[in-house]
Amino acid sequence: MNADTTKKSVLSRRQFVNSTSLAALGLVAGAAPLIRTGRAAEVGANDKVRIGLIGCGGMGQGDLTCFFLNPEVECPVVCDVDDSKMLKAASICEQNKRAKPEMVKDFRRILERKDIDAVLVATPDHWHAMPAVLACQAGKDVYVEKPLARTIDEGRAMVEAARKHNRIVQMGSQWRSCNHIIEAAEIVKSGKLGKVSIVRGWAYLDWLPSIGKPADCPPPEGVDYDMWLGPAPKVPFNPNRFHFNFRWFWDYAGGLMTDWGVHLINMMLMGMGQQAPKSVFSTGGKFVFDDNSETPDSQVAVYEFPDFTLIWEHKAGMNNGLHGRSWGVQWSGTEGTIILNDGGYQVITEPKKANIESERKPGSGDPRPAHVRNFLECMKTRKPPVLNLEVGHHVSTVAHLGNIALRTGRKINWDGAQERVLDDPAADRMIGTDYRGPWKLPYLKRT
């Protein structure tokens, strides 16, 4: 796999969301089949899984299409604050030969329904925790998009709710179910690379443009803007703080660090285990774009783990990342190195060593069907899914710590057991969250 081939294999977020094709989507090797036996029409009423979609934007539409690859899935109700997005989700239901769903603007109407088994939360990040926690309380299982939440404390509340109510919750970072990534991580864990002391992840994205500086204006017709804000601070409507671009504003998300960073930190730690970092330092800023976004377009974060260093970096406005790859992960060991992205992985032997053979492994295709299938199977078996909340909270926390270090401008020391920043009250406050009334999140450690 050369650099040119790798570049061609990289998908932008929009391409990735829109690439789902019922004819083309295949399974990751070793995953459970999408259709067990017989025809889709033969799925019995007792075998149906009824989901409610909360958040009908690009990710919600893509996830819903993927869920419908499983013949037992029905979607009786969809929810969004924007009428136009709900209509698109309803159209996806009908295109996939499901009944036209009820459309509601308040997610609590979904949680009240006794015929809903699980909810799919594909909202902006600041709306992940509330519906997920309340869904657990209502006895629903949850598939929630990454990052787990906007803050570390919200993520912990989600973990506690799922545990208390014995719910199955899967975080939607689909790479956890990707066959070639699993295989590469197993090589790392096997010790064949020798002592891995540096792990690196990067995302250099030329498809992210400047978003400009549009003026505040009234929200579009059919949008309940106050409900969209929810627990976030009340500010005038601005087009850039709304669909998709909400990612670049601290009130709602954490920029590329919690967007792409969570995906790749998830991959990196698949090979290194679940230990917590001891400290993190981060630097960066808005060096590329002159617009009204807030999160950095360029950032590097360095994490000190007990026995290795993890480095994350991202940059918008260019595609030429490390090793000629727009994005990737690298594990560097004394015996060899693995370089990985969606196009596959490459094992490179250290010149003076011969304990591992150099090899190339092609990519294993779209992992979303297997990730969703794992969630559906775990709903039945009640076994933890591959990206359960303990894991999802851990990888999201690592990403959040990078942003806290960046925003404070200081190296922060982390107590993973207590989930506290040590000796820095200002930084420690940033792991929490302030909710705009009347919204209150159950299970928060501190308010």
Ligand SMILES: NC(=O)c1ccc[n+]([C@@H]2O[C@H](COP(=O)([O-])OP(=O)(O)OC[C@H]3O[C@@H](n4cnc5c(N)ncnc54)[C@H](O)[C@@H]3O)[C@@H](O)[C@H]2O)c1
Second form
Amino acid sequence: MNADTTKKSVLSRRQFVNSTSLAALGLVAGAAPLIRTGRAAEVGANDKVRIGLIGCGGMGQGDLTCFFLNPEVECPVVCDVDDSKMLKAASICEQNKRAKPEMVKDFRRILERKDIDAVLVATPDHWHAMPAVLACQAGKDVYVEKPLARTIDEGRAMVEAARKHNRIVQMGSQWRSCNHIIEAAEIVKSGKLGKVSIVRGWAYLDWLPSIGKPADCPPPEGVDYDMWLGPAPKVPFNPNRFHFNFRWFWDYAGGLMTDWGVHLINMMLMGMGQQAPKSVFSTGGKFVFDDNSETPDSQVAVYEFPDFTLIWEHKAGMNNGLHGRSWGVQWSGTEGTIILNDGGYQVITEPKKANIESERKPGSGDPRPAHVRNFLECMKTRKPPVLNLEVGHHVSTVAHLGNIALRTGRKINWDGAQERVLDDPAADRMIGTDYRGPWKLPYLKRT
Ligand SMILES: NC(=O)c1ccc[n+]([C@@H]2O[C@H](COP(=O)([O-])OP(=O)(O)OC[C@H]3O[C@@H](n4cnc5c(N)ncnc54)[C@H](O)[C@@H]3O)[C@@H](O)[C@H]2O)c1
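Compare with the form predicted on its own: the form predicted together with the ligand:
First the chain shown before, then all remaining chains and molecules of the complex.
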């Protein structure tokens, strides 16, 4: 999760779209959506897998390196709106003894290519849904970073597109593939902890500094800023509303509640199952930093599930979280408690009962290679990946609801089956999305 702030620029600037390509891709009002079959309806067991990278920043570079751990992976094309980032991705291809890729500034050029089997989407959150949905329409499989999308309705559109076009889509919250977390979640599901009624997740992050209040300025050379904004509102360029720090602005993301919250809610629900919450309330604010970020540096969200309570907590600017861990997850049962983070997990039995032994298990290392491998295998077998869209959409939805409760300042009552906030039209509208034209997301159930 490191920022990458290189600002080199060597390629020429290019207009992001012309009216012909917009119409061809179904992005103007009334145009039919793009349905184009790419090369890869299916990839054979021994075939090369050809991916296109969309978004070559910090995570795009990390994910690409992970994909290259698999000898069958090639990356003939990379895309970013910032030339300097594309050059970095291209050099990663060469360092990993792959051919120098084509570099394109408009992701739709990747979707047109018949030789591409899958796309890897590592753009800011407001740019997850559109490339992922259009990729499904174009017959590509998709590995898309977390959170699934910027809004709940976008996530639903992604689920519909993947279903309709029979695509394999994995969300990149790698912890689903982490052995010691899978093991701990199995203990919770087995009932050995007794009745688990409270689950907590927390992220206290001292490495996140204040980002200050830089003035608006022209975008760096080599950046197509209009394409960076895409469906988001047109605002002047500000260095903070850009690489990495986009996370702290509502137009592009949801702060730590969705950035880290999705990872940890994912872990918590691995033990508790994919139930929908009935309600959530949340409080927090910008208490630590005096900067131009918008999302809270300190926040608590409390979710009422049918038979347990889930508590989310984050705080920037300090490291001392619960149990001396800067971040973690805790399942509390009547017979025992499990506390877990990347370093491993600990089972602590209740003094009055002994159905489960106290123990400590070490962490099982970086889960990203296994998560990527699972996606590649599923491309070949056409089986659902571990963090398929149903699950990815569910855990992202839970995180988004925390922000909706925070922003409205009210307790939100949630109808999980209909995906609606009950009796609160203003909160319900926050599930939806308001794209800046000409961008128009196919499969949105509410427009
Ligand atoms: N799984 C994890 O542990 C993990 C860790 C970090 C980030 N992430 C996720 O990865 C995503 C990217 O985060 P990051 O930290 O790498 O951000 P970043 O700002 O470093 O990288 C995003 C890149 O996308 C590019 N981009 C923006 N619009 C684009 C467009 N229309 N077409 C092509 N490229 C475009 C940007 O120029 C930038 O280079 C986020 O959704 C984030 O939540 C996941």
